[in-house]
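Okay, so here's just one chain, in structure tokens, the form predicted on its own.
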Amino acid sequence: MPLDERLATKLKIVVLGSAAGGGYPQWNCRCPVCDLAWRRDRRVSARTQSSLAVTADGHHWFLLNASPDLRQQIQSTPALWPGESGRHSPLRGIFLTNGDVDHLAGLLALRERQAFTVFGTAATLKLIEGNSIFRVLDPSLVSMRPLQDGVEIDPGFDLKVTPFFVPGKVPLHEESGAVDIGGIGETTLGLEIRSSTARLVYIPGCAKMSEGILRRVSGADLLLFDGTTYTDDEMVRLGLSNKTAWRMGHMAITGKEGSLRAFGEAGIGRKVYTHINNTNPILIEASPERRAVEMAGWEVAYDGMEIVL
């Protein structure tokens, strides 16, 4: 069997963008690690706002979140080209994790009277219907389809879907008064995908770790993980901000609460942090933060990374 064909029988992930919101380098940043993206140091590369496409017969592709950069990531990824005469795409959906503006904006890039589906929770979807800028997305065309705490799916093309809350917060935009962190329940969620050769799960925002979370990801083939900052206090030491990761709703990579330390023994094929801040010296080749997380076993996400499990 031709290599191609191979592949088409496989799970296929793309990393489109694995940055956090503001990309790498963040246009208005001058931070230690921006800086060096803006001196063009060959030890950094840039990297566009998070999302993911997967699939499992290399045709029909899913993405994981619509970053404001999807266009060209689309671009950028010859997959996601139309393949036929006229309008064409081989999107056949879009889920999202979470109402956040950096995995939201992106379904704007995608007005031009295209079928497709945006799974999400009953909140995330509400956020979409309720905003009018939204409504240039064709109704006749676009469908919304409303996802369950645990309820696996069939979105078709050999792949199925188990939608799981994780702890978070509310989108920044809806923010108001006194915010509740690391509660869980439908603002943030992780996903579980399933082709019948292998299995992912997909948690690019996470407040704290669970009990439910580790049952989720015990022998998973591939983690993507939540890498947002290397130590909770990051952005507040630079003087960039006066909120921690844990007030944005992140974990930390390092320190007793971080996620390094919590997949210690969880039994994972593949483990990636992805969603990586501008702020974060993981983004450094060869840093000792780059370095420390690749002993313990991690990867680090970089755009136009391709997996194939």
Second form
Protein chains: 2
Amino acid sequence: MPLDERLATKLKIVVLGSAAGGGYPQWNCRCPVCDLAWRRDRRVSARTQSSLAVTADGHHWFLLNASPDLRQQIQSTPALWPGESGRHSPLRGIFLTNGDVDHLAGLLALRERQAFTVFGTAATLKLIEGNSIFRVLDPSLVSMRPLQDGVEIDPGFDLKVTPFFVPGKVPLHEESGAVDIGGIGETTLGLEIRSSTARLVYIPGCAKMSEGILRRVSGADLLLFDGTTYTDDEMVRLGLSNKTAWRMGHMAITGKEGSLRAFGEAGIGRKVYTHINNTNPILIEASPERRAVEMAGWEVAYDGMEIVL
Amino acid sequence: MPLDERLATKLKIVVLGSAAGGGYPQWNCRCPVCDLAWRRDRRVSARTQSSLAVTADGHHWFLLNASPDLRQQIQSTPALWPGESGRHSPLRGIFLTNGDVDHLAGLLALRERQAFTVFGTAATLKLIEGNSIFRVLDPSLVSMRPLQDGVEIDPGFDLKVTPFFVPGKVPLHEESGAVDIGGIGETTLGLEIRSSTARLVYIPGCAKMSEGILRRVSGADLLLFDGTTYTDDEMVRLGLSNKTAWRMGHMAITGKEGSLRAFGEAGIGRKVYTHINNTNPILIEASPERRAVEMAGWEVAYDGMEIVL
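Could the form predicted in complex with a further copy of the same chain be shown next, to go alongside the form predicted on its own?
Following is the full complex, with the preceding chain placed first.
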């Protein structure tokens, strides 16, 4: 088999956006980490909001989440450009892990008479249906397919996707009254993606570790995991928010309940932090915090990062 | 008065985005004009979606429409960056001319505990209220203020804004059954902006000319006008859509009812086409169509264009 063809049958992942909601730097933030980006300090790189593109055949692509920056992300990624005259796209579908704005709003960029499938839990699809603005997606072309906990989906093109519930919370815009944090249900998914060559697990938002998650990621070739904050209280300490990471539905990297410790022995091929908040010092190259996660065997995702498995 | 101060009291306009809905090139389009952009042909420049920023004091800014590309547009415009530590923005408010996705979705980029005012017709504000996703804007910080036909608003900072109804149609996502095109009402606004030094009229969407519009723009220092399509049927001819410009609520540049002819004698200081669709050949430098509008005294807006009046 020629080299090109062998590469074309590998599982390929492109990190379209590696930042959490709001991106990095954040539009109205001059915290110490954002300040470096506004000053164009060379130790940091700007990052758009959380989304991945995956393909197993080198031609047909799926998005894992659709960030508000999707239009810009497609412009930066030649593999996702239209290849044929008239209307065309290599994109075949989008898997949504929750209903947060940073994972959902990119659907509004996918107007203009293109057929594809949106996969999400019934709760997330109901959100889309309940917001009239999403009617710009023509229902005669865009189909919605519900995902269920542990039930494998075959979207074609040598990919199999198994969604699984992880501890989370309802999207910010649906919060009312007392908010249940860390509950396991339709609000928050992880995705296990298999091709004939490799297995990847993607969990951009996770409020806490569980036995089920550890079993799922054990032995995976690649884990892309929630790297929102380094410490649970970093946004509070900076005076930017009154919310801890936990309150936003994310487990911090450090601490007794943090992800560094939780995945220590899981036998994963490559471990990559993504969905990184603008306050997280791992965004700064050679910072003590960046070194600490690297020493523990983690990589830090950046926009345009390509991984071939 | 020092030069800096005199400049600071001028009306300054920055074109954040000069393309129509979907931007240029459009994500799934390989029409002849988009093809040039995908090939990085030097005769064309990529453009983000329709939005302007204006200031009269050089410090406090207002947006005219909030495009889905707003995050990227702010990153490209140093005057809109946060200037002080912690949460900060020079942005004070947003005026919406309609409820189309390309003018509305940017509100989702303005999360993160920032106070500002959203101005729109009651119909447009109702749309925002009816879509739960916009609840990410904290109602204790973001206020909504209805605009009425011909009633001047004083948002402060040496600006006065008079909205006025123009022929249009309801947003795509609110269409149902037979769609009224060219009706004058709450769906579509023009904005007249006055400072102590100058007067600007902004009409990014207009289905047809009227005596009222001509009176409003007569003698203005600057007109930024709907440049969506060059010919009424260009999207149909290219096989990209079954809709004419008229059906989308826009008057073409050319033709008996076109904007070139309509504004011929209006005595306007500068005339600039913006909200330009990806199919419009005026996007191509030195094309016959670009030359034709330039010969008629029009400029073609581009992202980052700055105008000081």
